[in-house]
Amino acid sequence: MSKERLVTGIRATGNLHIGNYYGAMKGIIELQEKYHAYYFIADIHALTTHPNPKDLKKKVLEVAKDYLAVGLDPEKSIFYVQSSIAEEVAELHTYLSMVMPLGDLMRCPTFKEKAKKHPDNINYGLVGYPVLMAADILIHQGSLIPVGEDQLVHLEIARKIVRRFNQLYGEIFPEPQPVIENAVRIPSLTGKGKMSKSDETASYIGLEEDTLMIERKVKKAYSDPTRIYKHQPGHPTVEGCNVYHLHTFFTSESERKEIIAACQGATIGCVQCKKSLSESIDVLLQPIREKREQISEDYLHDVLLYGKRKAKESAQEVISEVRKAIGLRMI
């Protein structure tokens, strides 16, 4: 039996951080053993902000090495930038965008979200964003797709799309189901909601980050705001203390216990506290450093370059199946 399709992608609008690795890129290793697994950095969706030209080209790049760094084998599952097979993206898009009704995709939360907060950039790309990721899946006849609560409202939609669409043309594609088992949501060091590459780089801490820049930056973590002086004890709990809600990511068991001692009984303040913290973060991005190091341009792109041709053969075969479903190119 052969095994089912995954498929996961990861815009590149940013640096990755922690709050990525746990939330997205920890169970790769274990998903590609598991599944039929394609990868891939989503330079298309992050088109919908404009970046600068050479700044996503990096981005995309720095991604990568992200996702080799953290355990990705490009021979065991399949790697690649999605605009690498945009000719059929953009065509399976313009399919599906003829059975989604645009109400439904207006009354989106995230659209409405991203709206309100960028009322002067509100084009289609936007609107249509859910659209184009039921096109990423379903470009490889995806049938589980690794996302975090934000996401299941846009996976719902291309759920929707696939009972629209299999109706009028016949089943040509699964429904979509989420695997959620690995969503986790680090807080922010800003304490205001979860890590994300799009806020300030002082609210997150990068994969890349070394051991002097992890500590600066946890120094500045939001803490217990009821704790003014060290005398005082603390409140080591995930709702009383932001700090420790990093420390249950990031800190054993055996140590959490011992802060949590020492905090309650005041015999250590915020500072060594977020020390030990760092320290933690530290232990956690060292080997991950230390392979991208070694991440040389020339890999990278053959690495790519293979992913490329292999995630071209798989779309060319699914659109070409939805082409013929349709009634299209006869001739």
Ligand code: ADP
Second form
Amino acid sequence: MSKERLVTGIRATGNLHIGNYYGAMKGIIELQEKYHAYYFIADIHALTTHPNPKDLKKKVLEVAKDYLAVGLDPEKSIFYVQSSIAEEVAELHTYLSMVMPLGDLMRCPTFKEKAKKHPDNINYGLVGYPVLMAADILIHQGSLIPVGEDQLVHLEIARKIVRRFNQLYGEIFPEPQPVIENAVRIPSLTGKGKMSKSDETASYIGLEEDTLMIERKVKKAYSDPTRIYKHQPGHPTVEGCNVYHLHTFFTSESERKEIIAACQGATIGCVQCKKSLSESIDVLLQPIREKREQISEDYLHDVLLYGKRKAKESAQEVISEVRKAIGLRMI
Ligand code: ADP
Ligand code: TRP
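Could you please show the structure of the form predicted in complex with the ligand, as a counterpart to the form predicted alone just displayed?
Complete assembly follows, chain above in first position.
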């Protein structure tokens, strides 16, 4: 196992879907075998845009369950909730904020985007979002950071903070490098854009959905708009048919070959093709569902408490070193 520390935050945004699984979770989890990994659920970050005390805890627990169900091993990696080490992270965030130029933060495209989307709630935390993210990473001396492309600009800011901080106080932190997540984009069932939980529920398949629900949703999926009758040949390509596009992620190559031939020969219609897609998705989700059902509230609590202890140990070591370097806490 590499000594380098891998750190990544997972947003507590509720139900995860098969797009999240393929594009992010699967890859992140595979990394637990190779690195000293820290995975946390970013509940403090959620407050910048979703200050909702009623369901924040519930969302954190749902996301934690999803990650355990898809194979995150809390024995191999450190799995915790961001607010479990709120003291250390918030303290480090304050120190880092002193070396971060405000102009850069205000020019950050993700800030501008969010400020435009929520013009009535442009809070101080929103501007500082990347600084808090840098604190999440540096509190464990993280150097490898799996993120989606939209987060690269935040990592650039984290690197800038590290350079300035180290220049002032000595070589305390490594410069965090991105580990780019799987670039695949699972299309929406509606055929419009990628699958996303911000869209209507009919557009995605959640990891916890059962066989019947999957079948129902896939049945309504957008397919080949030029194929109106079953006796017409279809266009089973990524561009020609959304359902075929989905098959490319979930169905084996040999089965796909049969589908292509049957669709082009008009011996199967969209109904049958969709049935086989829902079966492929169900095969993927069945073990995840089963594992998810076995995760009790008590087990989840124990896992997150164990993670908190481990994360706290590492965070306290780093924050002590930082205070010393800065020249704080003489008494
Ligand atoms: P959503 O659009 O559902 O809100 P997020 O923006 O929270 O998803 O993304 C969480 C992670 O899942 C990111 O790393 C993102 O790249 C990945 N992801 C989201 N949707 C898809 C998709 N349809 N296909 C592949 N990866 C995806
Ligand atoms: N901002 C990340 C996102 O929206 C989540 C996150 C918070 C994160 N802190 C982090 C990711 C630290 C990597 C490292 O997806």
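This structure is a prediction, so every number in the text was calculated from the model and none was measured. Just so we're on the same page, rigid core means the largest C-alpha set that superposes within 1.5 Å between forms. Residue numbers count along the first chain shown, from 1.
Taking 2 Å as the criterion, Glu75 does not count as shifted between the two forms: its C-alpha moves by less than this amount when the rigid core is aligned. Met195 is among the residues whose C-alpha shifts by 2 Å or more between the two forms once the rigid core is aligned.
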